[in-house]
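Starting off, we have a lone chain in the form predicted alone, written out as structure tokens.
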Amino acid sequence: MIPRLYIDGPLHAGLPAPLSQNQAHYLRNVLCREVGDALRLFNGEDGEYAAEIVELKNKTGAALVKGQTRPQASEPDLTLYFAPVKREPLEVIIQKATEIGVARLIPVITECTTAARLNIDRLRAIGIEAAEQCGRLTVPSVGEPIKLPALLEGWSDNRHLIFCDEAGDDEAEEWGGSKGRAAPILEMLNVRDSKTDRWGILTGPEGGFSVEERKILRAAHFVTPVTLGPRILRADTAAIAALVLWQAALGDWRQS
């Protein structure tokens, strides 16, 4: 299989593209590639290009860009707003959200968030690696953490927010009882105007959203609460499930 790498810079046929130290190490010592071997390069803007390794040392490398193999294509404008969780499931969220096709990843600090300290550079690197592996032409951006009230107060665009709300309104009942339950996510997606092209999905922490957070979210005009079924999902599973259902109903999974 031809290695595929993300390049942080322009790609033009006939011109060289520098390889980072990590990329040179990966090609030379992990994949055992040599000068003359083929690559695929993309930068999120210019499409994908065939390339050939022309220099490969321990700390540096370069590739000669050849012809374009795929033009840049538009992708769904979908943002995942997620409460940070423990490292392993957090990295799963970043990796799988990238593969599914999310455009942006925004960590949201809620009342029950237990993993507020994040290595954003590490998360961005995971997104790049996943994009290289899955064949997409872009890399999702990873934003700095923002507190939930600030996110909602600063909401200024026409993006519609899907709130994954698994709780009910009766605090005396396990998981909130049956009162105040949200509608199934596919039921909501099937009646929404598919021409709405700016979407967000919000998932919570391991402990769920607080009563006050649920009230604030449900009162916002741009928010629609949904449920992901009769079982309580882990935070990472909930994020992946919601993204998959959105892509299948309104995203580019409908394209041949």
The other form holds:
Number of protein chains: 2
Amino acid sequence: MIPRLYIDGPLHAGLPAPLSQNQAHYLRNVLCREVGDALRLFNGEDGEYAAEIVELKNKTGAALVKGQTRPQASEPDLTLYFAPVKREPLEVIIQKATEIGVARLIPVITECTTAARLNIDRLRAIGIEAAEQCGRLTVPSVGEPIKLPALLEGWSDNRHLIFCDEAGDDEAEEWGGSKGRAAPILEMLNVRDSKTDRWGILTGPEGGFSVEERKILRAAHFVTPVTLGPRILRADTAAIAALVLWQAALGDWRQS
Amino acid sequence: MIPRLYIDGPLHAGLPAPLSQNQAHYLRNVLCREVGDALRLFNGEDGEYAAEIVELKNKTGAALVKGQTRPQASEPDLTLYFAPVKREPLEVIIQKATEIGVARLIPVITECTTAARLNIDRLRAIGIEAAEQCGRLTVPSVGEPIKLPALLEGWSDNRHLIFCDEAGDDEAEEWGGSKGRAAPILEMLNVRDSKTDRWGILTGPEGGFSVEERKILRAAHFVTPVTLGPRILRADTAAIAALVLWQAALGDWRQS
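Following the display of the form predicted alone, present the structure of the form predicted together with a further copy of the same chain.
What follows is the entire complex, opening with the chain shown before.
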């Protein structure tokens, strides 16, 4: 197994790439690699390169970049907007969303969000580790938390938002909601023009969205409410399920 | 929030239902419930009932069963055959598969399976807890581990097996495999007659299936190999993804 590492800097054949302190430690002390061993490197912009370890100490190291092994390719423009949850399911969301192929992760603070302060650097590190393992040529970006009303006010018209409305339609019918019944998510995705390039998926906190939030979301012209089956999914399961279905129906799981 | 509990015994309106030691402890010491508080009970056969706590001590307790709140309904006949992995992703598989709605979980020992001895009782308990939380009227069964060759030899002809072949087709083409290229899983599910009632999904261990195993699987008439996108998914992510896609395309996520 050739270790695959994300490099936060340029990659050019024939030039050295410095390894971070964590990377040097990981290669030397966890994987027992040494000078001369092979690596694969990517930086999210220049594709993937073969490389060779040319220096490896406890806290520093460097690789010599060799030939390109894969060119950079375009990836689906899919953002997950997720209400932060407890540490374990939160880390599951970041790891799985990265593997499934999300471009961007934005924590959204909703009325019922109970999670404490987020360690965004830790979430980014989980995304990088998952990207290294799953063979992606990019790492997902992790944004700063934003409150739901601010997110919707600043929404760009050319991104479509799938609202995973676990609470279902019963209440929404009482309001006389403008969107009618929420469709099963795959039904909605199957009738969508896949030419709509920019998508977002919104999932809620453990307590769900408030009635007021659901009204505002369902009234927005860029939002389509969907259902995720007859059972109550945990927040992390719902996020994973919606991302998988989007990738399989409209994303890059189709050609593989 | 009314606690929802699985009862391993009959449920009849007007009769008492004994609570287990764990349930009594959970209600009393974790949820701070007391005599007179409401419950929902289900046993996998008789639907869901309202109930009231009539006795609650540290190690024993009982509920009085009242009216039925939901009738028992039929559920999709979907089995997950999974190679055991490390504890954390293994527990994620059991929990998420239960929420997504799998009927049966069978650990399958493959050539590259490295997981140590399985605690089947612990896995069953995770399935019961997930069933209680997600609103299912059944708990998934968790079978004893079986080796892959024995599983395939004893296969019942009327169950179709989806083989999540992460290694892709390149090698398979060299063998001149009988199945041609593996299709993206959703493409395969979309052309399938949903009248085929009994399905299984097979996912591998962290190291994947051996070439020999892949040959045998692809040669079996009840097996369809599929791909799960261009990235390398962890074992738990692959299992969750395949189950979600099956439920959305052919299972009970369609009507909700």
